[in-house]
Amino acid sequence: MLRLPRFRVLSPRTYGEAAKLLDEHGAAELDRSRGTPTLRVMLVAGGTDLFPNMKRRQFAPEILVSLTHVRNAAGVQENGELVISAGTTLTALAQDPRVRERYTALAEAAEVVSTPQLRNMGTVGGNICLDTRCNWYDQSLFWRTAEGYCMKTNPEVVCRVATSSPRCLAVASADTVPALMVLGATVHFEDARGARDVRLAEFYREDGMSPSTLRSDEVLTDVTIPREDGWRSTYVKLRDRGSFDFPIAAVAAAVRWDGRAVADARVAITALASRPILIDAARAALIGTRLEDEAIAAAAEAVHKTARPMDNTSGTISQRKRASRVLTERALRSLRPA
């Protein structure tokens, strides 16, 4: 049995005070050198996938800042635009019923995260900012030290996926993310001096061991979808088991009807590489057109030409890569007129 290690937790009661504590307690830039990415104080929302990180050694901070009692962290509001409090569980975004009607995608995406326990648990929050994924480095601390350490465990060991590569592989698996970008999604961060705005689509980076530009003493506090009409979404995605696994591959899409034409769209992909990826092909692909055969061909034939799927997850590189081109047709399909 994996157990966790020692740790303190302390509960503020907004998130001002727990961008303050993060800043209080040092949010020490992580030492990779013994295998255990380790930083002093980390923030849990959900926890359902720090603490199996943690069990792991993945991770292993001697103090947690509990955001589960920080008023008003959860919630769906409307006014003009949509505002989701980082604290929303997966499941209630799930089943919002202004989230399922106008902006599809998200709703879809949020209810093929794992299984109905750890939707319950799971926040919005936390699947932004969820943790990079390799076979090499979700493994557990004694597969780790009798195996070898990866570059994101130990950043003087090489990339054990491409042995040539200067940076980590580890890849994205978030599924809300995709449907956000598609959506237009901005979050929203504080920290203990002030707040920040950043569009989601220009929030990630493509380095598996620091995937964000999230700063270790900032907190989400909530994410801001803009209502525009016309649009209509989607999220499809392929993973091992039909019932609770991270993709291997994903695409989200979302298109702007103009009468019988596309006004405008957008294409997201995750699970194909170190970050999320909001595709310009192939929404140039599809603007003017009626989404016919052709000009889902054409944006599939984008989406497949950008995915550079890893050996470092499920599924072969060849089945992901060629899923990228099926799921997108399969979306861009289901988004034609009735």
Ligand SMILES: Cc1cc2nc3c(=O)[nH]c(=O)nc-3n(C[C@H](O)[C@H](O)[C@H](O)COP(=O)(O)OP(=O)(O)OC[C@H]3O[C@@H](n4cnc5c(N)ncnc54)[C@H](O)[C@@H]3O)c2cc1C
Given for the second form:
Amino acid sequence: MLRLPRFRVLSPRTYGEAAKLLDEHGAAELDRSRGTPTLRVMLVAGGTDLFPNMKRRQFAPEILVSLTHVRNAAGVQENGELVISAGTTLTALAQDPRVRERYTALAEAAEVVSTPQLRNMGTVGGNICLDTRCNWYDQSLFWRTAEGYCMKTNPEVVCRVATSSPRCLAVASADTVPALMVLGATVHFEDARGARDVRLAEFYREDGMSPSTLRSDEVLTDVTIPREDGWRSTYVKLRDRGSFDFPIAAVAAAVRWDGRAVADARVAITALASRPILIDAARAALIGTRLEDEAIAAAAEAVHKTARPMDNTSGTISQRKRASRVLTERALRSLRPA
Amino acid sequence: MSEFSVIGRRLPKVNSWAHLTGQARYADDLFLPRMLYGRLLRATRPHARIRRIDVSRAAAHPGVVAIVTGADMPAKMGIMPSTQDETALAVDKVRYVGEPVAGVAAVDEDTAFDALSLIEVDYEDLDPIFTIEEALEREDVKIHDESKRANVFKEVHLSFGDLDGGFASADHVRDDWFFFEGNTHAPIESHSAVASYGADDKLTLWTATQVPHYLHRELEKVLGLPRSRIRVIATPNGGAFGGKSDPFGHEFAAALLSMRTHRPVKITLDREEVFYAHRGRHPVKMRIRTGVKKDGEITAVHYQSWLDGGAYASYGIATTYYTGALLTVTYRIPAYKFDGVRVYTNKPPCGPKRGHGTTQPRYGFECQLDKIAQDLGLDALEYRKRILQPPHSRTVNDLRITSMGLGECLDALQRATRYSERHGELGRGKGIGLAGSAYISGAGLPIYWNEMPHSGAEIRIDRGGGVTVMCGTSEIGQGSDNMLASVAAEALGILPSDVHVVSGDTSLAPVDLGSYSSRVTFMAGNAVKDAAMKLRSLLFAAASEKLGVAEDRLIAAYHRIYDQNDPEKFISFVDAAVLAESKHGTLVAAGSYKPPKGIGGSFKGAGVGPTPAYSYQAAVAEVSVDLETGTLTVDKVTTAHDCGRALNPANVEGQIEGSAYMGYGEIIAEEQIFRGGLHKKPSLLDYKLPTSLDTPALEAIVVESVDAEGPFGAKEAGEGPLNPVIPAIANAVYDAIGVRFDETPITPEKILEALGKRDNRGVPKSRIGPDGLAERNGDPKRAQRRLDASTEGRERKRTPPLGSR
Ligand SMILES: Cc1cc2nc3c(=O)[nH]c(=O)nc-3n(C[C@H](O)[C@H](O)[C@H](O)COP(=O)(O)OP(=O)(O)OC[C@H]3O[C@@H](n4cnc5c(N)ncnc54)[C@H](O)[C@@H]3O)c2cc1C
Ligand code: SF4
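I've shown you the form predicted alone. Could you give me the structure of the form predicted together with the named molecule?
First the chain shown before, then all remaining chains and molecules of the complex.
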């Protein structure tokens, strides 16, 4: 078995304490003494993403600040809006009757993450902060040594996927994120100095090395979804197998019906670029329609235009690009009134 | 009532409780006092000369106890005595990324891991070779100096019957190219070995191996320790499938590290290392030319294969012959020519995987038969039935056929699936496909020439009626311990659960050649039966005296020996044992088995192919294709398998289902592929073994032809059932979408390509597959360029040269 690098664990009781610990231990600093530059201190929630990465030495932090013992870190509350604590497990999310009924896309997305075991450990916070993926990068230290590394861990090296690319093209791969985006989610952070809120749709950026505006001294505390009536939503994922696998193309879609016409709509994709993308052109193509075939085709066309898969996941570029269209059509068709 | 008391009953396997409750002791479960932990340093270059290895920093690292390198064990070794081209650790050259170069023993695994990065290896890169085509052409690069022509490892040509006449008399000739992609065994237990060199100057090696006897021989050679001082114990293998039937670097390294330190040393491979140990399915290009009469009768077959062997021999010479040897045993072929070439490439060595060498040609041939049936307007099932090789016959390449149940398998499938009515009738996107196949019940010859038995067994009965069976077989999860216990129990009239089995221990058990080529049930079964029948006659002699009943009227069953005419006249097994020991002395008997002579030809190369009995099988697959995403779903696989006699039907069905699962994985997704020498997916997340959610409904139908020479009529069931599943699925996909997949695996990309829906580009195709030796998919050097790319190169590309606009 691959072994974890040596590290220390700190277990704060509140998010505030966690943020303080990050600050005290020099969260923003990169440790360059161990070959691959690595953050000195990192947060860990369920560990289902971080620990495999550590075994492969993509990260080798000296200190882990564990969120496991943070009070009230898990749970779903409804008070006008839906408040999901960052430590809520994917299993809890998938099984929550309120989420299943009103925020269907989110329950569907949580339900198709990885395996039952990992969903029992993995959290929504960890999913939102999931590292981007690439099959030139998600490899052991041995493999990457033989490879000669790549830009994501060693900025002085090229990107192996597109050797002339000035940036890393690693892929956004979190299932719950596009679902949260089409549900209009906002994420809340705390650091040692205060708190901030960001619309999830504005949280990410097209950069595999630094895929979000999350700072390494911040803690994601919760996610809120506004309560608005009339929305129906769904999540459709393409993966190789019925379990285990990350998405290689995925579409979340939500439609608000006003009588028989679409009053509002949102379509978001993931695994088709370095960030999950909420696609405005798809929205425009759907508002005011009745989800006729032509409207759906226009929205799917907008999605297809936006999708930019690269050769760094399982499957192929053209298969995934095509799937962006097909999955959008299937998702939207399933949202038509029965 | 059955004539048997154990055979044919669905009794639980003798070791399943231990496996299910986690009590089975695999090699990695062994912890010995003062044990050290070892790890191997592996090559980071696909092809390079080793200029220098400096272990001084690693040796000085606190907690490191010993280090060994290739120079400490320079003797050539390898499973086949005639092609030993490997060393335990690389000596002066590395030939694939992941090849072991040095071994470190330390007080714990973390220390051993850290020490690896302190070993400095100075490599001088050589041009790597990654494709069959390159290997055949590049005279200037030699992966092994021994290759006479370019990088050819072995070339064979065999011809039987009047080939030209056969083709001349054909009404129709098909000429098709196929490609079978390489894949690997992926056993869930990774390889592990624990070596302990004791104060008595003897070495014990516990290891997950399928071939304790062959390993024993190689250890002697490489370590320079007489075999009499070495004991190999094959621990239960947590799956093997052929992947643990070579001697491996970690076994020698653990042994030598233990000899150096006089402390036990354990080396357990991590998952990625298992992908480098490999010895899996060879990628094979094939060209098959078949001539037939109007009614489909085959007049001639010319079969050619090109095998990508990876960096070393492994079983390659046998694999090469196997690609050509067994095509003749299923259907009548009056004229046959076989040309095979295996080349070296800078990738982990390929070797035997379940179906060894026969899986790839069987896929090609059964797909071609489906095309022939279509060309001639024949029902593919009826057609196959009409051209069957008859039982008790000889094939054109001089293989002796005895029991032959392929016709019964096809009948059983027709009853179970209504193939003939449903084929062609399921509508677009749904399909049903069929294929047949055969396999050996053990290779007719051992891998090193000798006249000794292939399998030996010893049975002891103690005074309490305890029965111990000792046999050198290796339990790899296939149920061989249960088979040994069942055969002994049937002969002696007790139950398998009463029997103690000591297997895979070179000191305690007579030699069995190993758990490969599906030989164990047939050969070890016969050896155990031989020993057990000797003991039975001792028991019967004593019982006959006591009961006053003639020996030929006695029956042994259910812990009694009784008069078949009057079952109330009986003596218990324990009492019979006591009487027999009083009469004959200590109750020990040995048995052995060696295949009969004359089961194959005498030409050069005739050694591969013969077996005491062939198993036969056929499969029907039912599939659905998503025409928009290209996703292929296999809904059901039904396999009928002629295993001679099912010693334990539940276990036979398990083997048939496991084979179907494995074949399904091979055609739908699994591939051992590389990017410029780097394995593309060396993890169980990326190497797409099907999960339980993906696995089709599996139905196993047992067909019993009762072989005259098999133990109680049994033949093999462990490998053959894999073979027909792969072409059956390919043929079903054709039925669903009208596209021939002459190449594995059948990925969504390829389906979309065929449907002309590769992201809306392209035109529909009626076939996906190679047209010759060339790589079908683009530029094989592309990945290498990505690996060689530098930032300066990038900047040059990005900033236009001066003067240009
Ligand atoms: C085999 C396998 C298959 C998988 N398949 C999928 C899949 O199909 N789809 C999918 O989406 N994911 C998949 N995953 C990834 C992972 O299981 C999930 O994304 C999970 O939700 C991660 O949550 P976690 O709590 O375990 O995160 P962790 O591993 O604990 O953390 C992940 C990252 O988020 C950071 N982080 C965690 N919590 C916070 C917080 N509160 N504030 C700030 N930063 C935080 C950590 O520092 C770390 O960088 C898979 C993982 C594996 C090993
Ligand atoms: S996209 Fe390029 S830089 Fe990013 S991880 Fe992959 S190879 Fe490395």
